[in-house]
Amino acid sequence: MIQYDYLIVGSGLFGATFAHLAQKRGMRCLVIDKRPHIGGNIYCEEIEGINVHKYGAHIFHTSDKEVWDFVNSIVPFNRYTNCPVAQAPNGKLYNLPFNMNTFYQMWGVKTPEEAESKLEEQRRDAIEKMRADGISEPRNLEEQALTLIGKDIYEQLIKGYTEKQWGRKCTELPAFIIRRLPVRMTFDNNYFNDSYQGIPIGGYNKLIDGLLDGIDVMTNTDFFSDRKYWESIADKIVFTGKIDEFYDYCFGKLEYRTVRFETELLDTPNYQGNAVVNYTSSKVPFTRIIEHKYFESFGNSVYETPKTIISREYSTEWKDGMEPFYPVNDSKNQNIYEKYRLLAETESKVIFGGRLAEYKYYDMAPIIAQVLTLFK
């Protein structure tokens, strides 16, 4: 029996935004989620007054004023600016993204002209070596990085981190992954170039709660446990889960990378002095440490809370039962996904959206922009 206009499978940002906009247009929606909470991967858990990003750091950034105004109409955002730091194999700390601070720390250069000269020297060395080996174009991530940024920064800040992140040697990863490497000839540590950036005041749960206000929601509810029933109660389905699972893996399983979090409550108000510190050495098993209070505390206000919470992130290969995080963007998986995508295009009752349903890594703002466009 039809009870709803839309059954929305998944309460992450795509599903919650869709439900919010549909309800505003007078449509009846039911949102179900197999997890015990709503919000998908942007869910926060409050511990000792600190909002812990349960599934990794999420920083909202966009240059789309419509998207920024939309999220701020649900909950006001703070002024958090992402300025990560990297601890390199040589033991030194470097600013990210690569900018004049990084080049000064690496080479002692003080002007853009000096930095560009050093970069050109290292790029030229890499290109000449490739040509000597009979290589005209970068064949993999390592060769691409060396031609873009040179040996020093590649070895200290890229190689180890990337190989931990993907579980593969840089020589085995496609060149396109790093083709848009940001290089700035300014003393600017802001990681993003977007016009707007911040964290919801009070945490991301405030955003999801606002989006789903007044909408029927069921957690601990698995769509696949009684699929026929769930398909029978709504005119249409918005599906944000794994597209290969939706089609019972008929073309094979898609592969992912996942992340394991080791979260620790520390009896100190300030552990590392920054929200994000990357560890680029291959000898350090985790990729980075997140100190959660820095997303919502600024300056000396971090000392207002006597304790702090950190999360070490370990990147690993995904297996059944784990949470899928990052699609593996190689040709094998893209060919499998393309078969599912073509099959999904034949559906008249189902809308597929989000990183799992589209087998694509998304930032948060493009997800919201995509849903806003759907409703236009």
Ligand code: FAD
The other form holds:
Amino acid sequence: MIQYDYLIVGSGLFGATFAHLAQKRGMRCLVIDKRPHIGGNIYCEEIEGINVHKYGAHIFHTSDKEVWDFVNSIVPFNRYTNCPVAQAPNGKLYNLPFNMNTFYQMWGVKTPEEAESKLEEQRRDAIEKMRADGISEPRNLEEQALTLIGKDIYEQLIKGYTEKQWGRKCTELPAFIIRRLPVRMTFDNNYFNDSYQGIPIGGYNKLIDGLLDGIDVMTNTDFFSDRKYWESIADKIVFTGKIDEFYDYCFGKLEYRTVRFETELLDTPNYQGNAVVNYTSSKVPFTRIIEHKYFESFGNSVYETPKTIISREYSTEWKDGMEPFYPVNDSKNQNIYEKYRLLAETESKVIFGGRLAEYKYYDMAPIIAQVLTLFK
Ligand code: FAD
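Now show me the form predicted together with flavin-adenine dinucleotide (FAD); what you just gave was the form predicted on its own.
Shown next: the complete complex, the earlier chain at its head.
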């Protein structure tokens, strides 16, 4: 029997925003999620007074004022600015993204002019070496990166990190993965170029709780455990799970890459002095260490909690049972997805949305923008 206008499968940012806007328009919604909690990948677990980003560090950033105003109307955001640091194979620390601080740390250059000339020299050396080896066009990611930025930055800050991320040598990765390597000729360590960024004050759960306020929600509830029943209780379905699973993998399984987290509670108030430290050496097995308290504590307020929590991130091949994080957008997977997408277009009762149903990596802000647009 129809009890709801919408059954929303998945309580992540897509499902929760959809439910919020639908309810505001007087529609009856039920949100179900197979996980034991709401929020999808932005869910945080509170340990020792620290919000731990259980599914990977999430930093909200956007230049879309409508999206920023919308999320801030649910919960105010703090002033967190992402300024990651990289620990390089040579043991030194460098600021990211590549900017005047990085160039000073790498070469001791102090002005934009000196940095430009050093970068130019590095690029020229790489291109001349390739020409001498009879290579006219970059054939792989390594050669592409060398021609764009030169040997020092490639070897210290790009090579090892990229190889760990993709699980393959840079010489085996296609050149097109790196089209540009933006450099900033200013002393500016802010990772994002967006107008707005931050973390919800009190953590991401406040955002999801606010979005789902007053809406019927059931966790530990898998749509596929009783599909017929769930399909019978609502006029329409908003599906934010895996699209291949929705169609019983009839065209084959879509592949992902994932991240394994090794999370540790440490008996020190301040472990690494920053939220994000990348490890760019291939000899270190993890890609980054996240120190969670830094997303919500500023300056010496990190000392207000006596302990800290860190997560080491290991980029890993995805297998059944693991969290499907990053779609593998190669032609094999894109072809499979395209078949599912065409099938999805024929559905009149189902709206497919979010990163799993669209098999596409989305940041949080574009997900919200997309749902806002749907309701316009
Ligand atoms: P999800 O959050 O995955 O929600 C989907 C929900 O559907 C899940 O809760 C799942 O349990 C549920 N579900 C699936 N199948 C079923 C089923 N059969 N029955 C019931 N429930 C089901 N974005 C940023 O802007 N900044 C960042 O710093 C950032 N960092 C990220 C780091 C990582 C490691 C990852 C993977 C993503 C990151 N993102 C970041 C992207 C962000 O996580 C996504 O934009 C956002 O989670 C998308 O929301 P969603 O609702 O589409 O998906």
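The term rigid core refers to the maximal set of C-alpha atoms that superpose within 1.5 Å between the two forms. Small disclaimer: the values here were computed from a predicted structure and weren't measured. Numbering follows the first chain given and starts at 1.
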| property | result |
| --- | --- |
| Core superposition between the two forms, C-alpha change of L173 at least 2 Å | yes |
| Post core alignment: R139 C-alpha displaced by 2 Å or more between the two forms | yes |
